[in-house]
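The chain below stands alone and is given as structure tokens, in the form predicted alone.
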Amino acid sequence: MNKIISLIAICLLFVTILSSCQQEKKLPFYGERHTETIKDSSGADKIDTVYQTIPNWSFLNQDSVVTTNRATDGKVYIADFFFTSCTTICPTMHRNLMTVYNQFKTNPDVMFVSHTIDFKYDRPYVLKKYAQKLGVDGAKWQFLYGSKDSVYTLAEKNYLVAVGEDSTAKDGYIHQGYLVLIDKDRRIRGAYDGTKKDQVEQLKKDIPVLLAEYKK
């Protein structure tokens, strides 16, 4: 009897430890980082790590409305780079992203931001038609248009996603199909290949983990 009780106690301890580990799981940080000395609440010096963040931005959305980073402030969001006439990875990428959108579209703490890299053709009205065809309506998912320099710099320097014009490419542009997960403090917490279902499924699992960090 004592052995059975001991076994049950061990099992309960294991479950408790496992549950604690799962609750404390945190996603990694991506990009550059540096340390700086700050004062804690007692006035003592302490070393703090500062991570790369997404800077302020301002673009036109699919409704021709000037949209800035304030739209995503205080939210977890998924960003990507695409163009509406893309016939290679974009259709698969956004079809997969739609499954993420449908899962979290009622969660007010989650948003979606898609930047077009086709500054010549993808004007707001084109983005609007694209969004409607995709089945997206409302402010939950922003499709954004901006100048070549502003979008390309944001992609490569800040989101760490390669984009560019390429006359030898099938559709005239090249870009990576990453879905980039950004936390409420504008830090990169994950990058997932939007063309691969297993990575998109991992994104779905990681979003609640990231949201949980802000509930403590």
Given for the second form:
Amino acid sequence: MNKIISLIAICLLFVTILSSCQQEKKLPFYGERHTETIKDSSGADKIDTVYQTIPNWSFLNQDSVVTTNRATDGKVYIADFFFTSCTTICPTMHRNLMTVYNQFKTNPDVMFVSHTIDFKYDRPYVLKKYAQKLGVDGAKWQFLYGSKDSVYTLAEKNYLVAVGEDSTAKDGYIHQGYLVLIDKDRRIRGAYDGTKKDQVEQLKKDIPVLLAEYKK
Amino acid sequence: MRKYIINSIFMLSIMAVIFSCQNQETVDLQNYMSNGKDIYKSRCQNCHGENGEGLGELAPPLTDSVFLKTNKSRLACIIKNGINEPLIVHGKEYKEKMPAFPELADIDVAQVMVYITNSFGNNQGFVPYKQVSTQLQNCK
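Please give the other form, namely the form predicted in complex with the partner chain, since only the form predicted alone has been shown so far.
The complete assembly is shown below, putting the previous chain first.
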């Protein structure tokens, strides 16, 4: 009898330990960070970590309308870099991203932003045609056109995606196929290889995790 | 009795020849299919998809058997040189330009063509490399 009771007690102990260990999953932060001393509500000094954020931006979208960071402010969004005449990784990236788009189409807290790196050819009307042919309609997925300097700097310094012109490449440009997940406070919370199905699946799982952080 | 045995051996050998001929084509087909799949993965799949489903209106699907059949003699040229004219596939018009793949040798074109025309629900059989080579010499 005693044996049974102690066995049950041990089991209960395990369950409590396990459940107390369970931590809510949180996505990591990417990029540079530094600490700042701030005063909390009681006036005491507190050290806080400040993460890298996406700066203000302003580009033309597929409807030739000036679009700024205000479009994505307060939203979780996925950014990527591509160009319409790309025959290598972009079609796969956007094929996979389409599945994410279709899944979160009705969620007002999620947006999609694709920057073209072909500043010569991909004018807004080219982007519009591309979006329509891909099967995207509306403002949820923005296709943005900007000067080489502004887009390339944003890609490399802020989204941490390598892009470049390369006359030896088949289509004239090279770039990484990352889908970058940005939180509502403009911090980088994930980077997924858009050409790999399993990583895109992970992105689909991570978006709700990120959204849940803001529900509290 | 001896005559009978000789006759039957003769018949058997003729049958063996016929069977081995058929096998050679099956072997070739399998060969083309497996090499063609690798080429498809590295050059075509980006736009046309893992199952030949295409991509929106940007890239047509490769599942229109009627289109493939009516354009059979042009397929090799399209694969190698790309195409820049509207195509009607499954009743829908596709206007995007397809890039050329000049790096593909004739045998590569033959293999990937056989792969496409015998996958994704298509079943058009084997086309030998020599035939594809002639087609490629007469591209417009």
